[in-house]
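First, one chain by itself: the form predicted on its own, in structure tokens.
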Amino acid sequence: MKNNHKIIAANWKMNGSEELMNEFSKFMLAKHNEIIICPPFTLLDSAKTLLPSFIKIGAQNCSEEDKGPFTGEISASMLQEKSVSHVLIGHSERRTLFKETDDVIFKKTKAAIKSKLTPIVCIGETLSEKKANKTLQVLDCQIDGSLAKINPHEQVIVAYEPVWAIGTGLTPDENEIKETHLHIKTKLGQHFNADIPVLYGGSANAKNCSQIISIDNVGGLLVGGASLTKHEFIAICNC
């Protein structure tokens, strides 16, 4: 993205509480970035009630099914009823811990769009894939498998999260991020008519956010652990 408008999304993962949500109710923002907070399902009602209106609410996952005998699952249409506007799909933890394939991620993305949610589809390579110089090949496969069949007129968001950088404090260097984001944007341009924002995720924090977000084709950030501290997340949103 070439303008100053950025998307800053917070993934709280299996963290957070009513107390933390109440703390974020006093959230202040100086710059006009788009802010999305994705709390656990149990805090969606609190998010709707307590968060300032300029913060959009996202979920961390949805089912590929709309309804039926799927104990423990939550559909995209149910999330829409909770005033959720975005949903994370295909996060690396879902891919590795819950064995989600690109086909499953495609079905979830399609379900989210059907319910008028904006999917934030996560892609990224593992450390072994990076060492084998397969990063771009892996990203192409993930995009082809999870997004290529989506209607080219739809608006989605893609989050590039190198798996080896998530929660480790490690980040790719500036040239790596620049090269990878350009490749992803070019690849998405083959499938979509609209300009698809590509966020960077993986140990993004208040210290490195300004540098990362200024790199060409980085449309914003997907923030994990650093989003759980209000003052740090505000600093990231204003970077």
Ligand code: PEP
The other form holds:
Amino acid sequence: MKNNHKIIAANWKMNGSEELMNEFSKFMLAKHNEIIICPPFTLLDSAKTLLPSFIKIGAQNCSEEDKGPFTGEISASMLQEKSVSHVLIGHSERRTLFKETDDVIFKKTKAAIKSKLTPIVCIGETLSEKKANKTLQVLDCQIDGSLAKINPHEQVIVAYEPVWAIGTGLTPDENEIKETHLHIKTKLGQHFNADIPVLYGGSANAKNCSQIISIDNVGGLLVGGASLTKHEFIAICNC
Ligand code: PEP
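Okay, that one was the form predicted on its own. Can I see the form predicted together with the ligand too?
What follows is the entire complex, opening with the chain shown before.
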């Protein structure tokens, strides 16, 4: 049976302002899809005040620690106090620029769950791994390293984001997305009791969203660049 309920998550990265949040708030109407906006930490308060309540608020990272001498870090429990319901973990920019390993991603995922946040765990292969035909192997390794020790009763979301597709305007073809999502779903199904949504991320936009979202086992989209343009994002939420 096909589940028509899709998740559309927006990753604003280090972009946005109160003005943009205000602008978005005026145009967001309730949709069949579940919408999650992940602004920078500094905009979490205005997201809560300005956005309609059907939009869920996500953060883009959290610490693996709960509290203590970790200057500049923000814990999952602090995010929960800010009405955050979701948190992106292990985005490829964090893996690459901030050297986050699968073990760190596992610890952050555990911390998020402990604070009753739903983690959106990002996985994906680089271009050289794809060219070496290692995509499925890399995904298995990332899932094993970051999720295998999570209690199977927990609910998480996984975002498949080929690194080479992020911010490049390139996307895998339909068959590639179909194959990878089936592989990820099957692997997650062997561990988790619940049905784990697997989002696709990487250059999703208003033009390609309907096609991508209708591919088997695609549970929704994680959108970067296109989530910063009001009309583009609204079109994606409607797809
Ligand atoms: C992302 O960084 O999570 C992402 C999907 O970016 P973009 O949509 O810009 O490729």
